[in-house]
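The chain that follows stands alone, in the form predicted alone, written as structure tokens.
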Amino acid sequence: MKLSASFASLLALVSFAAAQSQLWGQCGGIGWTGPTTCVSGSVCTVSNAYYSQCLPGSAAPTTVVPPPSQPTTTAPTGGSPPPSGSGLDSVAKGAGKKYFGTASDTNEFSDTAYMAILNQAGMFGALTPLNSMKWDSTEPSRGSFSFTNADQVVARAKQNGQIMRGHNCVWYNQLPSWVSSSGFNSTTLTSVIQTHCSTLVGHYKGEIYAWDVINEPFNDDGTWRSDVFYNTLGTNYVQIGLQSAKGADGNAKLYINEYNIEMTGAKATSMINLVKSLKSAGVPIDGVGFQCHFIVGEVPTSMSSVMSQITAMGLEVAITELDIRMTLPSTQALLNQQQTDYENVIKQCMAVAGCVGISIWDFTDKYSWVPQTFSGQGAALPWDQNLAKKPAYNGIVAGF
């Protein structure tokens, strides 16, 4: 009998632990149906009526119940309440935005634990392919198109009820050599751009919410980037790409996507002036994407000002590739600052009515591009290498 009693006690302890949220996990909020207590060493802390999180602390596990003053029928300012089991997209929509999305691609689709998060209802409302729609993937040789991987991303978005952002048509990078080293004259290169953009966009006609038609046209000092497109066609290549995309899908939103325009300065001014010139020439342009690849503790504070100048011209804007990297190893202080930084980025989008949505550049450090690109840096995303939520997740929720 002693052995049986001990075994029963052990089972009870295991069951109790399994019913608790881990550190950084969700533990409460309106509509939440999961665990409402936290593992030892963490405390269930209210962020808002819709989200409570297990944060580090020495108190005993705590159960959090939404306060009586915030019943389930009460909506946050600017929208409807998130549905049951709400994630980041539900919170964003409840705050009046169109979507909160992520980038992903087919090489990650075999990761079952990863896909459970990507497919979670209400977590991500938009999907952007990391690489499978870029030129080297879709037209590796002239006139020979391949959409196998990109089709899988679009199919996944459809299955999950997520809108698609197309990325991208014309970019100086990840170009096949038949384009970058072609020596084409202006007439031929114009035809090449028209064929590529119209075929790519036309293949997904009616399935893509917005296209990053032109990607990264400027240097950081605001001058035009020297590449095969600009060197051959001057600034006309932008118009050629946008008009080709418009002709292939008249309902898709057409964007120019760029980094380091998130603060006032020469590069942001060049983007604003480009939009003005395109608008005045009647060239189709619907939005500007702010990539937002930031560094912890260095998030610009003037992004909403730049966004407002663009939306004042009748365009929408979006945060298209958000991540906030740090020098490794991560520390609690850096993670806390990252949480604040994510919150402040979201707040700047919230301050601009025409900022329609936010996408992070993948959601887990496990697949982040940062460590391979910036030596000694990483931990840039809201989920860690083990797919556990970090404080940054709570910062995003607080920002909305």
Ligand code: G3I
The other form holds:
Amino acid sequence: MKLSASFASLLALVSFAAAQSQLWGQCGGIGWTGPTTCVSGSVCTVSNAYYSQCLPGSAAPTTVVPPPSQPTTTAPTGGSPPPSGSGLDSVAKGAGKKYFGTASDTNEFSDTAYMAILNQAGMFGALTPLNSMKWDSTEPSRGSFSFTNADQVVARAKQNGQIMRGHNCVWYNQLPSWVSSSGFNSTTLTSVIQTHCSTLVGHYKGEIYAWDVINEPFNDDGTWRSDVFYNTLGTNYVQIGLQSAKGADGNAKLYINEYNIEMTGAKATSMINLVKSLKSAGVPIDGVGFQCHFIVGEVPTSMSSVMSQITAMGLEVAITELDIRMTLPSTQALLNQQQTDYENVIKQCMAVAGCVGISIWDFTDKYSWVPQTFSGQGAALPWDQNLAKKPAYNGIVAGF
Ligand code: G3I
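Please give the other form, namely the form predicted together with the named molecule, since only the form predicted alone has been shown so far.
Starting with the chain above, the whole complex follows.
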């Protein structure tokens, strides 16, 4: 059969486009083996030696000169050191990880000193919204969606060349009462989950690296958490959420995110078994998030063992919400222990090739969730109340 000239040229265009990175996609950097040109309307722009990204622009598609094969910390001849060379994300990428990120949200965006750190080249390569993508923010009443704040977080990430982690689709908490107390039967609740996940994930199609589709499904003893989803649909709600997300953005990595799975035990075993059963049922699942809300001096030592059992099934893992709290007031001894603890957490991710990245749950004690939840505790993050770096910062660097 003879192809018409226009169809043949369309085919050529399609295969050319497939070999190019999409808008906001990665297009270069040390260790990058994917496309190095961008689709029309975007330009491959170097963020740092480890990450180039297709940013909007009218220039013709461009190719980035491949970066040096070895990370370098020396200044280019006749110039000053690359501005991004010393930040946590640069260090993480230099150590072979995809990103070092932070959570943040719009109510902090008016703090100029805070934003100077959030926006600093090479400091954070990924952003997670603390609250603005949750169900109570995005669908406060049935079928009425609001993305105003979440859109601002995504826009900020784009401006900074940061990838996004979406957080989250299905969670018992920060869930409006029209879902939790509705008395919906299984058919209606299925449709409610499908609408929520597909609209939320679809709104950001192509813009989110990974979604926490299911958040905190288990109790600490490894049994299923009793909430409206489990109580109405049994364990099926997990696949309903994952399948809806997959249909809305086939390229986003789909995660289940959980805490207290960072040590071997009943809860970690339940997560491993859940992943196994989802895989054998052909349900889309790409990753497991380890939240890592830890206590100074009590950081688990078996996390890499749990992580390895999950990556052995073909999934990736990530540290998604790291912080290490202490009883206040902080002392030099506690801050030093915290430094060691941060280092040890990073090392456990480093020990697992499939541990793709690490995010802290905001970066400064000024905005940490900890003091409101655990009375008398805090100082959990690497920057203090006054936005000065703590010893923990050096612990992170040392861990890589
Ligand atoms: O939005 C209201 C505001 O209108 C009101 O004036 C104010 C008064 O307290 O409350 C505001 O809501 C707060 C919300 O954060 C937004 O700031 C809630 O009270 C507060 O409970 C809520 O806390 C969040 C918490 O999740 C809820 O569980 C934290 O900021 C957020 O950091 C935390 O994040 C979770 C992850 O999503 C899942 N893993 C655990 C992690 C820490 O708890």
